[in-house]
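Let's start with one chain on its own, the form predicted on its own, as C-alpha cells.
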Amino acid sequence: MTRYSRQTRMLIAVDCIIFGFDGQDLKLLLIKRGFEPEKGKWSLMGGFVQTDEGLEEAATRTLTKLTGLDGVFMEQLSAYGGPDRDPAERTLSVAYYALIDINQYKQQLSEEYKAEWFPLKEAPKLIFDHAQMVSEALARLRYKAAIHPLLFELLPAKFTIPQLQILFEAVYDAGFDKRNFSRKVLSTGLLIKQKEKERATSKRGAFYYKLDKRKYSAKFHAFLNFVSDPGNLK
C-alpha cells in the first residue's frame, strides 16, 4: 500500500455534545473519564475513529454505546485540532451535537461510563477543550432553532404550548411573550391539536399537541422564524 512519506501521523477522535430536556432545564450529558490523562474527571462522551468507519459512523457508534439509542438527531459541529489539546498524543477531534428527550430515554443510559445529566448552567469543569465545544454547540443550537424546528427533538410525543415555551426559554436563557410565542408556533402548521388537556400545572389546563411528522420532515430545513434576532434576547 502506498503511504505518504515524511508525514506526521495523528489520531482522529469524535466527541458528542448531548443535550437533553427534562421539562424544565436544558441539560448536558457527561461521563467520568475512565483512563489517563484526566482520569476520573468530567468529559464529553467520545472515542477514536476506527480504520473501517467514517466520522458520522464513529459518532453514531459513540452515541449508541452510551445511550442505547439509534436514530436521534445528530449534526456535525466543528473540528478541533490544537497541537496541545490532548497532552497524551496529537489528536484531532470532530465534534457532533445531539438532542434527546431525557424522560423518554433516561433508563437506557449505560452504567459503564457513570453518565450523569447536568443543568447546562451547573455543568462542572470539563477536560481539554470540551467546554469550548459545548459553548459552540449551544451557539449553533440557538442559531438553528431560531429558524428551524429542531427543538421538537427534545420533546415527548405530545406536549403543550407552555411546555414548548419553557423549552425555548431554557435554550435561549430568555423570556418570551406567551401570546406572540403561541401565535408564531401555531402559524407554522406543524402541530396537531389533541382533545385532551394537561391539568397538572393549572385547573384550566392546556391542550396537548402532537407534531405532524409529515410536515415536520418537509419543513425541517425551511425558514420558519421561531425567534427573531436570537443574539439580542433578554
Contents of the next structure:
2 protein chains.
Amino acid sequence: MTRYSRQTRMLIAVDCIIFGFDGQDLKLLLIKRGFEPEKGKWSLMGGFVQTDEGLEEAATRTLTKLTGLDGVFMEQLSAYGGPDRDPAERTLSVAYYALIDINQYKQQLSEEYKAEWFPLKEAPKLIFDHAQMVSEALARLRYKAAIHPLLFELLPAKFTIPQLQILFEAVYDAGFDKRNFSRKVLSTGLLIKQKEKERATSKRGAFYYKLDKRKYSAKFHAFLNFVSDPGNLK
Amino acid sequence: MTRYSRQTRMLIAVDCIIFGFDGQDLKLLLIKRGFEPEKGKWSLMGGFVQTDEGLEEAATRTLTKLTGLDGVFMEQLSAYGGPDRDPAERTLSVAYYALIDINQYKQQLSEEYKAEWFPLKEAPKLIFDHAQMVSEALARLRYKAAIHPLLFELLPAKFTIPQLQILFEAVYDAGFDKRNFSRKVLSTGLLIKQKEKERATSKRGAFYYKLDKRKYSAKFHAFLNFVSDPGNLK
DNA sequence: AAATTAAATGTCAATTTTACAATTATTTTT
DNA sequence: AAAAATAATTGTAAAATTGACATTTAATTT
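Next up, the form predicted together with the DNA. The previous block was the form predicted on its own.
Full complex below, order starting with the chain above.
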C-alpha cells in the first residue's frame, strides 16, 4: 500500500473547554496537568487521539473520563496547530467546547485530575495556548447563544425565567430588560410552564419551566435572535 | 526535553474548499490528484502541513500555490480526523474554505494541477471525505452569508445590485424580492454608488457599486441579517 | 394589618419586515 | 421619429418585531 514518505508525522490531541453555570457565574472546568512538561499547572482537560478513534470520539471520551457524564452538548471549536504551541513536541490540538449542567458534576470533582470550577474571570493562567482556546470558545458561545437556544444546555431540566436571565447576563456580561427578555424567551414557544415554583430565591417564588423537547430539537438551529448584536455588547 | 512516548504520530494536511462565482452559478475549484492513492481523481486542493508552519500558513500557501492569489478570504471550516478517511495512512485534515473573485483566476487554470471550476451542482465525485467537506463548507457559507456581508468576497471590486442578487440567489438556491433585497443591501451603508453603469446585461444599464472599505471592515462581523432564516430556505 | 420583595405582566412609539406595483432609462423595432 | 420592449429603480401600506418604560401581583416578613 502507498504511504506518504518524506512527510512529518505529528501528535494529535483534543482539548475540552467545559462551561458550567452555578446560578451566578459562568464557570470553566480546569484540571492540574499530571505529566511533563508543565506538570502541576492549570490546563484544559485533554488527551491524545488514539489510533482507532475519530476526533469527536476522542473528545467525548476525554470529557467522560473527567466528568463521567454522557450525552453532553459538545461542538468542535477549532484546530490549533502552531509549530511551537507545545514545547515538548509538535502537537496539533482540536479543541471542543462543551456545555454541562454544573449540578451534574460539582460534588465529586475528580481527584485524579484535581479538577476545579473557576468563574471565567478568575481563571488562573493556563498552559500552552489554552487561554486562547478559552477566549475563542467564549466568543463562539456568545455568538451562537445570541442566535440559537444554546444556553439551556447549561441549566437543569427545570429552571425559572429569572434564572435564565441571570445566565444570559453572565454570558454577555451585560444587563437585559426583564420585560423584554421574558417576552422574547417565551415567544420562542420552547418553554413549558410547570405548576411548581422555585421558592428559595424570592418570597413570591418563580414558576419553573421545562424545555419542550420536540420543539427544542426542531428549532435548535433556527435563527431566534435572543440578543440583538452581541458584538456591540460589553 | 520531555517527549510523549507511546503515542501515535499522524500526518496533518490542509484542504481548501475554494468557491467562486461566474455571474450565474456558485462554483467550486477542483484539481486532479497527482499522486497515489486515488491519483487522477477529482479532489480538493490540499497539502501536508510542514514542520515549520502553522495551519493557516499551510492553507494560505496551498491556496496560493494553486491560484497565485494573495489576500484571499479564508477561514477554518473544521478538522476531519476519522481513522480511515485516507486509506493509505492515517491523516488528519484541517479544511479551510476560501472565497475568491473568479475573474482573478479563470484564464490560466493551473496545468500542473489540472484545475477546473465546477458549478456546485455538477461537481464530480470526490476522493476521501472531500464531498462532506464541501457540503459542510456550503452550509457554513450559507450560514455566515445570511448574517454577515461575506459574499462580496466573491465579486469583483465593481458590481451591480442585480449581480449581487443573482449571487445570493445562487448561494441560497432561492429567489428574493428585488425591492426588498436592494433596500436591505443599501441600508447597510456598505455600498458606494458609482457614476458608471454596467451595460452588457440590460438596455437601461445598472449602476455599479463599490464597497466602502472602511465601513466594510467595521461591519464585517456585525449582524446584518441579509437572509431571515437560511435554515428555512430550500 | 402593613410593609417588603421579587415575579409577572402591559403599553406605546419606533423600527423592521413583508408583500405587492408603478415608473424610468435606454435600446430595439416599427 | 414614434412605439415597443426590457430590465433597473423606486414606493407604499399593513404586519410583526423591537425597545423603552411602570404597574400589578403573590407571598413572606415585620
